[in-house]
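In the form predicted alone, a lone chain appears below as structure tokens.
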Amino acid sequence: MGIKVVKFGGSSLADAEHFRRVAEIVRNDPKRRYVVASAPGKRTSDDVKVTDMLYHCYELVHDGKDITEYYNRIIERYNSIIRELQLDFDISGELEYIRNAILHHSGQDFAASRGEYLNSLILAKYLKFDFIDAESVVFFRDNGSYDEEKTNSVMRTELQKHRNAVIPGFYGVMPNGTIKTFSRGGSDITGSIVARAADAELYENWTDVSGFLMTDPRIVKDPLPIKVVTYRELRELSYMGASVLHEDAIFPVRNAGIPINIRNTNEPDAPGTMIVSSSGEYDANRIITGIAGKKGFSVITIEKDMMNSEIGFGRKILDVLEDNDVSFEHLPSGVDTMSVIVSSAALECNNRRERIVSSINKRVRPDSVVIEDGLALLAVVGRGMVKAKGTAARVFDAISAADINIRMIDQGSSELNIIVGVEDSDLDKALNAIYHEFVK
């Protein structure tokens, strides 16, 4: 029998009622043997996530303030879950230990990670599963980078000792024994790591949405869901701001060829979205898989006659960016012009803007160097685009019909995506125009 690794986000474990739903989901399929848990999320729109509460306790101690009243709210949050589940389980010792550790400056990562730790203890007790502490199976190197090889080896060996287990998400351990967390949303990464180590047939990521939508529902009203998306398509959409799954969670399972299923805890019968290595299937009536956009880019435009015949010209421009620790996003260019798209925020940090312009002038002596801000990028992504004639024309016609000026176009030879640059103020209108062109 195959193995499924299931990860539940904070909204799926926010209170006792959600714990009951999670337990029913896990028990309905005996293949769901390993569970990765997040800290309790918001119960209502004006509630506070437990992780944020723990961060605040750390900050209070750092500022020399008392945490008693605020920490008592955390204690009650967990005790209410235990009480409403009618569990015979006392975590008062764990809560007191964590309080003392925070008071003695145990570190921000330790404080933040305790939300997952405590929630996983309770969930393991409720499910009658074993508990595996993430700090015993997830490892970081001295420089803070994730140690994939060691983690996979140790995790695989440990999982083989447990028929069923709950593992906290979000954190691991440094070589010196201190707790280290992934970036926010890192429980997705832990779930992917466990799935790879378990040789799972499927990684189910349970959250509060029924999979990916074709575009941002805050911008486009009631966008259609995506049934199947490839890792490459997801990477393109995530890069442009689409967010349901932590971007770094893709790589461990992608390398192992394990599909991911995004599911909704509140609608467990909904199929959600399948994320797969490759797929020849696509909707011929829709062609595109999704659309995503992001604001806050700048264009560095360099002009120089006969630029194309000057060997090393482009390399020198990129060397200037590297020297200033700025990465580039795209390089749309002409015969005598070269444009480099970069993050506007990166230019503003440490007066890089002036240094970059000065360095480009010294290195390549261009006719002009101009930096323009206020650019938004949107990506039209779809594996079906390569088989459909006129897709680019439909994208540009839709934008033109919406009276939007296109400032940049970039399409790779794989024809998986088309990148279009527009004014920041036109992004929402452009997303709507393209979506309604392809979804009617």
Second form
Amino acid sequence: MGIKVVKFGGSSLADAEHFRRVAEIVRNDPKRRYVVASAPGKRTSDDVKVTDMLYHCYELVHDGKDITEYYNRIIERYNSIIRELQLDFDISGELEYIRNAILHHSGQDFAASRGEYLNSLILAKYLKFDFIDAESVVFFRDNGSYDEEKTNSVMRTELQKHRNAVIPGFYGVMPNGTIKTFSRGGSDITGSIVARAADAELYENWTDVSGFLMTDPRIVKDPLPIKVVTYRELRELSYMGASVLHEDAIFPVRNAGIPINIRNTNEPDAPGTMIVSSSGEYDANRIITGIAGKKGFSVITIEKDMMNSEIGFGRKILDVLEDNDVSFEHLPSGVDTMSVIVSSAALECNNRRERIVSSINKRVRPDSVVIEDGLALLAVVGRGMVKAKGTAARVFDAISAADINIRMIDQGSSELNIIVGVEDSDLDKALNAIYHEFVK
Ligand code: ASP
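One more: the block was the form predicted alone; return the form predicted in complex with aspartic acid.
Complete assembly follows, chain above in first position.
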């Protein structure tokens, strides 16, 4: 029988009621043998995540302030879960130990990691699963980078000793024994690591939405859910701001060919979104998988007669950006013009704007170099575009029918996406126009 690794996010484990739902989901399928847990998330929109409370405790200690009252609120979050689940489980010793460790400057990452540690202890007890502490199976190197090979080998051996287990997400251990966390939202990464080490057939990532939507619901009303998305499409969409899953969670399972299924704990019957390596299925009605949009870009346009025949021109421009520590997003170019799209925020600090213009003037002696702000980028992403003719025309027609001026066009050579630049103020209108062109 295959194995499914299931990860539950903070909102799925925020209170006892959610713990019950989680247990039902896990028990419904015996393949769900390994569970990765986050710390308790928000119960209501104005609630505070336990991870944030722990970070705050760390800061209070750092500022020489008392944590008693604040820490008691954390204790109560866990105790209320235990009480309402009617578990015969006493974690007061653990809570006391953690309080002391935080008071004795055990480090920010240690403090933050205790949210998943405690939640996983409780969940393991409730599910009657074994508990595997992430600090014994997830490793970082001295320089702080994640040690994938060591983790995979130790985790693999450990999992084989347990029929069922709960593993806390988000953290691991440094060679000197201190705790280190991944970046925020990092329990997704732990789930992916466990799925790889377990040779799972599926990595289920349970959250509070039924998968990805085709576009931003704050801009387009009730967008359709995405049933299947490839890793490459997802990368394009998340780069542009669609976020449900931590970006680094993709790599361990992607390399191992394990699909990810994004599911909703509050709507367990919904199929959610499947993220797969490749999908051969072609639906002429769904050429577009998703549309993402992001504001806040600037265009650096460099013009020079006969630029095209000047060898090394592009490299020199990119050198200037590199020297100023600015990465570029896109590089559409014409015969005698080259445009570099960068994030406007990156230009703002340390007078970079002026430095870049003057360095470009010095290095390539252009006829002109101009920086324009206020650009929004739209990425129209779909593996179906390779087979469908006229997609670009439909995108541009929809935008022009909405009376929007296109400032830039860039089609990736993979034919997986078309990037369109419009004025910041036109983004919402453009997103709606394209969505309704493809979804009737
Ligand atoms: N609890 C951590 C955070 O809030 C990690 C996670 O939930 O994935 O970022």
